[in-house]
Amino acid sequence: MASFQTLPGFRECYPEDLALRSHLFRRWRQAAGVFGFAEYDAPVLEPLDLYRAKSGSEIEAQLFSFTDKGGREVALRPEMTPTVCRLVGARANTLRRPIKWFSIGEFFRYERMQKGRGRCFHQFNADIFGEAGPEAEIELIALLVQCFAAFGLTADDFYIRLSDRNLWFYYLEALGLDEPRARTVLTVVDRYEKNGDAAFTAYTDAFGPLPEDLKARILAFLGVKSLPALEAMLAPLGAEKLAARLAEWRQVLTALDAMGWGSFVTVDLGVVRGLAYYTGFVFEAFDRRGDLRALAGGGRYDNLVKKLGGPDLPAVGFAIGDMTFSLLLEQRGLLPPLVSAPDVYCVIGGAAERLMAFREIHALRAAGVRVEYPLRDLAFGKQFKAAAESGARLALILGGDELARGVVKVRNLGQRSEVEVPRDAVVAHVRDFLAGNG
């Protein structure tokens, strides 16, 4: 007989784990609520060109792609936001300004696998649409801290990395750098922090070796690691754009001090995000110790929407990985005990006494208390021995003479306490007792 496994890079998701998946999500949804966001989702298949437009047909290597039975070439969806730019650009006109959406969703790349990222994984988006200044970097990389303060992280276990890809093109064009060389030099960047020195060899390649001094101070540039020096480094330049750039980079680092998030931001321009598309302020989270690849990634896209057919719309966002972000959890032991366990576990005398407990039964679970009960009869010790397996924290005991004088005995498994309570009375009474006044 066959014996079928899942497919590599693929997740099962036993109770135990989906529910730490659900106390994730949770999470994530209470932060996004409470800064006003709105939940969206979408189709997990897709069009291929919507993927091939946004990033190039070299895309596809990293897709799950196929042509469907109608002929149309689709893909599992491996983000969200070309999706999210799609439905926006679609509804433009119609919605209140500034657009703040969030959603969570499964996605699928073909990648190899490695610690922290499979073929299949789930991911937390935030989007802000229609709000060209700082505000809208502001806000986001606020819910971003809470979307990870929400569990008990501190500046000690995370950090967010704030970059700007504006601000490297007007420093190198300051340098005398042209669009396409300053381009191949932000690839050089992305690269450095892996390859050192061999980054260096994508702008050879293109266009001859860079002179030394010209080296010097982009390294120099990348070194920067905070506002009093980046200050500093561009003043002799005194270009207006650099200034006026500095100037909104102040207004994101006040306000986020303000809010009492300076401690988890910190400058650093070696990251720049290799996807083209980004335009302006970029940022990722790591963890402190450095064990796990980035934890999260975003940043501005002001050109996406339209070239995906909307109207010209500015756009910031970014996305959390569940993946990496449990083996955080993990690491730090802030993985709450998640037993499904009720709050109540019914013991019942026999056949005639279960037809007569289902009122019991059926009430408590109406006013949202977690029962379970022995769906066969059993002798009266294999169900206390069930009871306590189980973690209730009441049993709940209708034998024939309790139920033959109107009572229920309700016992404190904790505790190994018992009281007789009326039998109108046991669903207050449970209540009074799980609220913590019993």
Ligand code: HAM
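Form predicted together with the ligand, following the form predicted alone:
Coming up is the bare chain, nothing alongside it.
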């Protein structure tokens, strides 16, 4: 049997699992719809070159890649961002701006398996192209919060850590670091949460030890948790770029406050994101208890469309992963009962009645009522047991006596009450009942 098991990190999806996943997708799709995002889709298999040097070394190392029968180097997509840049880039001239797009799809990364991380997973991606100002960030962070709030999650359950690669570069420049040194510091910051002080070896290896006063200022920047604290720390540096950037920070946070989403967003410069293409604001969503890995991540990537052969087109986006998100809903008891019960179960007298029953069964199904019936002739007792176990609210009893009189019995399985209904009135009766008028 061993050779027929799933590959490590790949998930099978039994109906109850799929019911949960579809529930997530439905709500995310609905949120994207009300925000005016249009849905797109794209291939899961892409040329390997699409990811080389674009996604960042971590994702590159995790690619599921191989050579196809035509000798092409290909990879299963580890993320959507390069693909959507290609799609938008190819039609940039004809698309109405701002371009607001979303997708839901499956992605593959050869990762070490852990709670909330697999080798295949789904993401909801939302991106805006063609808007250079922080208005795009505002719209996307609002959508991200809405995608969570739609499930009843509150600011007690999750939060968004908002950071900014530009601000880091301006800050490090004001401290006297050149660009290569600043880039290395960002690598250190990316690993600092996980590795602590050991993260600084990346800097030491490249440029020698970081002077203690600089290290202290970097750690102080990492500790900032509010806009006033950020403003206070940056004011003495006096750089114009810093002041202009802080105005954009104020714009983002004030707008999210005005929407009522202020309490979901925390200033946190500890997030710089490992992906290679981010250029400005970056953000990640986490659960408040800190039990789970990142729930979502994104940011601005103004150079990627051009790098992939398209026009110069500013872009911002994010992706939510389904695995950690499902764990969060489960932890908070926010999974709805995802029942697939029929509305009506038909109890059928015998072979002769079955043919007559098909008329009711078909008419009800055509009217949108979920109907089940036993596929084989069964004793009444067994059928009633099956009706009760199915979770149906009504049983339709199509016995020989009733049908001969032109009626069927409709039994309310919850209340154990029963009425006789003329055959022609069954659909209206059942629909009335299901609509709550019965």
